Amino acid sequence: MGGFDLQSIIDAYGGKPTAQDVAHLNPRFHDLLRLTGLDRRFVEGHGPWLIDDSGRRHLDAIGGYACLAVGRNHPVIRQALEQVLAAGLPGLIQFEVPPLAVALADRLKRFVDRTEDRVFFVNSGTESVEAAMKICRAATGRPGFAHWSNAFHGLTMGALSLNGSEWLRRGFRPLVPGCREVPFGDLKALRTTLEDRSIAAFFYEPIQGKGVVEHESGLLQEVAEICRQTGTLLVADEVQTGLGRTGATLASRQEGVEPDLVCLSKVLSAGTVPVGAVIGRTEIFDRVFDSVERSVVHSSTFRENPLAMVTGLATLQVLEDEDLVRRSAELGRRITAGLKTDSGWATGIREVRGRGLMIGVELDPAAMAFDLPGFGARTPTLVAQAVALRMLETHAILVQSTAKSSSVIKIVPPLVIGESEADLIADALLETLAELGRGRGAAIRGLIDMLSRAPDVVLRETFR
């Protein structure tokens, strides 16, 4: 009797994707990969590095959308997963208090210094937002939610209802009723929105992921006070910023804010086994799960499974043992400093934002000296994609443009990078900007080649 043969599956399906292959999934996403130069096959990953099928190493500064804090194939994570599989522990009994869940809750609360809170485990970041929405409604008896413009809290229906990008909401209405968008940073508008006391909670990202947008100093403290005065719960979506990404265990604490609930996920998963958590004040949780009958009013099948809990435990151990929170702050400063000249930001850079290893570089399209026949002006999206493509093709570094109609390049590498990798990112970006500023060379040829691979309608939709 034959056993499972992983290598045979990889051999059968691991080549360059064919039209038949992509037809099983999402052909339009494959079109996007072709446009951006990412239609290539990566076959290995170690730490912050990816190796493609030609053997070329690439520095991954996308980092699995910021979830790969400890890099790929970290030995501690591998050992932890091997141990739990070898132990043969029973999972998903459902009617139990799993010891590994207790251990992770205890360790997580101590790591973020919220030891008096309760923890509710979920399977992803967007699920943590969904869980927080339900908890806040039940705890307050209020139906509504509020969020900043430009917010991103996930793409399931509830989380999408808190999304500040209209192009992502398009086609999925009606969304969850009672969700109100507040202009980013507008305290007067926030107070007006909350004063009728119909809003259960205000959701915010300490640093917005779309464009890496920061709050003005002290603003989140004022937000917290407005929420307190109106009886509105304050929910920090730290799915991307939390657990070391910004150089702190919680980015909200860098702003002097202690929210009522905190949503976490990405880093906790090690990019290996999906896991997320909502951490919140005990009295809020106890208003929701307030009796034996209501002890299961929110749950999910796969939460608290042994693989997820062990992954979280091992990840927190690596973060502590390797001092990655502090290193994130230091290496982020090193990259940012590398993009400066004596007179300010290097030519082609309008602004650099973010903290730790969550960096957004806003480009200056006017500083780029190229025009593409038949395509018209240099759009922000087109300029950002030209930079990302050049970084990939010439320097073997993966970065991303952050959003439609944005000129921001986002840099969120694994926290395990070293000083040499930090310097490589900054130097490659400066060289790329210099070449685009001259309006010639491989960056332009690569961009023209990219555009030639797409139908005109795709170009107009994607890059204008």
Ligand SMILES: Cc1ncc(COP(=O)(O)O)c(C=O)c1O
Given for the second form:
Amino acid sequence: MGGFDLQSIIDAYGGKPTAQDVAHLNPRFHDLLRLTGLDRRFVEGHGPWLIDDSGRRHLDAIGGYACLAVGRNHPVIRQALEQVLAAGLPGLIQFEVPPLAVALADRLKRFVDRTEDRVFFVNSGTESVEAAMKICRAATGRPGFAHWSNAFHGLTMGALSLNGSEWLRRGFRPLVPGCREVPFGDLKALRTTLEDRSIAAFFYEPIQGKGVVEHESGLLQEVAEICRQTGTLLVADEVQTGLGRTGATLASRQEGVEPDLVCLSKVLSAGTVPVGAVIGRTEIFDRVFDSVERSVVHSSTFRENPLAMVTGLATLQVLEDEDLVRRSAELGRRITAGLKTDSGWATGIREVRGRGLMIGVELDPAAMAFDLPGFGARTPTLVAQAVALRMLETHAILVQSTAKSSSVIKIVPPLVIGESEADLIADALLETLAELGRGRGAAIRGLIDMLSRAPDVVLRETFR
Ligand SMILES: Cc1ncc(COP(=O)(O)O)c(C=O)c1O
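Moving from the form predicted on its own to the form predicted together with the ligand:
Everything in the complex follows now, all chains and molecules, and the chain you saw is the first one.
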């Protein structure tokens, strides 16, 4: 009898990637993995832990780009997915009101305490931003959008038009017309941008994911006021910050701001089935979907599929049952406190930013004697990468270096970690910084360590 044999596929393809394997996908991305030490094979995942093919256990503080709030293979998520498959439900009828979509919308609105809103489901974070852009244009009749510098809202064409990094936009122009970048935190420039009333919406991340950059206290409230005065809709992109990551169900609320629309995704997926949502004020949605004909002007085939809806429902249940939002706040404080000494941040650290389990540690390259002549503006990024590599190799902890021109180590572990894992992360980072801080020699060794992993890649990239 035929049948699906997962194990035989894993047996055939699950070894160390060959050149042929890599050629199917993106060979240059594999080069990046070699440089960063992540060209290894993980074969199992449980909670915050990843097991590699030698049986070594790693603590994952990259967290699937911050989507793994409930950890990998959570039993409740598995149970929910097994149940929905066993039930043989008729998904994707399309011309119906799917009961599971109603259930998730209802539960989600109560979870984020916006019970008067409507919900539009999507398949990913960037799709939530695309949907919000269309909703805001149609609702206001205005063409433009504004966003902060250094913003990240996804990489599809609309979301990319709100991106604050030139290197990501390069090669993809023309982008959506009418998008304006405002220097981060510059209220005067924001007011000037919004005053001509051509901007449909201002998009912001409550904490910027790239480099973990926070707004000055009170600033977002002023942003909201400027939007109100100029008739501009305020859209919180909480794809990364929302649903517990920062120690609140919505990070905007920690700043006392209630946006018109909120984009959500990552956490809702349990890192398992892609799902996202735009949640927002009823009258805004009703200006878009304002007739029978226009009830389908924005949609997509898979957006309310049963697997996604059930995953969202099970995730919210786990977040509540395990009190993960509060734990995120608590454990974030614990990690941050672990990086402090009596006289301030530990040696090698310039600043620790973020809230809950969204933490950015800005390193101090000077303190690490790691200011390499010849590397110019790229030195800080190399420092962070060298630190990340040491964390991986010596301590078996995955962290990401983020922000192109500064040394920031980003820590976004699953919210299911415990006190001991929080301490492990802080202690390992301190140890790594102390080691690299012992002088230029140690620092340069760290760098050589990294570059020697893939000399062919280094050569090719240098002389490109
Ligand atoms: C704030 C924010 N918006 C949007 C996105 C895009 O989400 P996705 O990768 O699911 O398209 C991300 C992803 O990192 C994000 O952090």
